[in-house]
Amino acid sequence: MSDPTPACPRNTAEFVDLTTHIGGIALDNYLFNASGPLCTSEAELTQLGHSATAAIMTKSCTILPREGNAEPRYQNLPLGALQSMGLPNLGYQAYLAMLPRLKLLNKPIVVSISGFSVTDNQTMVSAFQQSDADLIEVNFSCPNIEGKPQLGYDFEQTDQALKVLCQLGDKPIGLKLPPYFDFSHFSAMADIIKQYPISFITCINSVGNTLVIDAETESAIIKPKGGFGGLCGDYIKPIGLANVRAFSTLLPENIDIIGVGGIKNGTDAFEYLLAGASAVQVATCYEKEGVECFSRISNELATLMARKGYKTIAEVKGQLKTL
């Protein structure tokens, strides 16, 4: 006689579909690495390719190789980190050369570029448009270069840059934006973005020019810029969520939003999903935990969604309730 008790699924999270897309490029799960930690060398990028990350994101590259700012330039904090790295990278031609090998890892490749002028960005975007990259993220928001302003805070210059960069090829282009704190700034940037074929935005970069002081030593904790640096991790999650939510209400649905800032577990990722993010990037947690964070957070997100009865990303995306 057969057992009348129906078999229970081994793990309801297995039935949650975390696939998503950015700029028309399919991702097999909801999270990947942010441009920043542990994505500079080919060895680091190859390790990402063998991990559970949904894509391989490169370090923001410049025209020429850079060693970055003076040490100490990164310090862990109880709820995140303070850093002023100064864009250490191998130069864009090195990343161009390694792309065919990275492509063999069968993950989408996102190239981050951070030129010091429109001409720099034009040169690099043109080159990567003819490469094996799947997505190009233009960094308008690095806060840690002495004497160089964040382009994302200059709306006129952003407009002029996009007029040039959006005519260089058909690969999807996105912008990595700084944090905004005023609704007039959200609106101004959204109005500019809507004029151009921007496929995605990434928000936010670290909160720039913050200062942490060690009371015992009576000193700043990093060397560059007299101790001023980019704040990362849990400290900035409410700001990241606010930026994702604001832009999700201002931009058309065909422009995807990638959330960044303080994502260390499945609940954090779920909150960004509610706010309207099509995917999230992990930075500080990846720096501290390594590639194992991607599978752990993905599993936690799937488990949380299964508990709530959700089966797909689309069911949750942008469905934040307001009071």
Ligand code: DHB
The other form holds:
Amino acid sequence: MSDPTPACPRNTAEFVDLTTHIGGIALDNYLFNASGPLCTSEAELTQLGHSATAAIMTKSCTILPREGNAEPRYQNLPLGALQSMGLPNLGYQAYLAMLPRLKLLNKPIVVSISGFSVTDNQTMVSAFQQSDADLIEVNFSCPNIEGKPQLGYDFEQTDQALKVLCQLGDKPIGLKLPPYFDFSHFSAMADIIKQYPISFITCINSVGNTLVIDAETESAIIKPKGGFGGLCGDYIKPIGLANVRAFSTLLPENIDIIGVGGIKNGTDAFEYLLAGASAVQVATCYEKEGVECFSRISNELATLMARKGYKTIAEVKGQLKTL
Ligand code: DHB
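Now show me the form predicted in complex with 3,4-dihydroxybenzoic acid; what you just gave was the form predicted on its own.
After this comes the whole thing, all chains and molecules, with the earlier chain placed first.
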């Protein structure tokens, strides 16, 4: 008689453990939303709280509420999106006020801040250090504010800002970085980060100041900045992977790396895991699919890991083979 039991009954997705840590904060899953789409209002953040996202991440906030840039400012593309939202948000005090209610949803809360000066960032980091937030992500890489260069491309100013922002409290603080394209830039930024108690970095923000042209209408496709905007989605995944990989080889292990850029299925998440990401964030795919993407991608990642015989994130993290 043949044995009806499968040869390897434990080799199934339900036995894969996707729990992870960022800055010492436990996450019950490998993925959560990126600061970007659908995380601005309390209703959106509450909906995230009821989904399979591992954490609730807020839209980057500024000192005062902002409407953001003129429309059209977001266009879907075949393999992603081009956006120049211009930081529409409720202002940091609104997020401070809603944190106790978001906390009731029993997920870690990551607040993203994006001030226009060191003083702005100092005010907001100080406030969130005294709040219910679990992690603070400081955005040094918004490409969409006219006249405000991305701080992460200015190493001197990044250094000066970190001197101030890293002594405002004990909550883990991280940096959202722009994409870098040269090894001299990876190592210059890594050398700065290593001097401060930074708990995590998030790589990468959208690829800033790209231009998509509609040949039919002979026009740019978004209105702000003459059509220049941040490129997102599949187009930028190799850039995100390279940044995660480069920083994971340059930074000590106690600085976690969060991968973001083009994650829309379990294979994408697995690639970021191989490159060295402790967790990943989903932006464009979440905008297109809604909160269902978190459970779908987690299930796909677990299924892929089970097929390969892996049971934990730690077994795979950073294990990329080179030729
Ligand atoms: C926006 C875009 C970004 O890439 C970012 O990091 C923060 C804000 C925006 O345009 O709203």
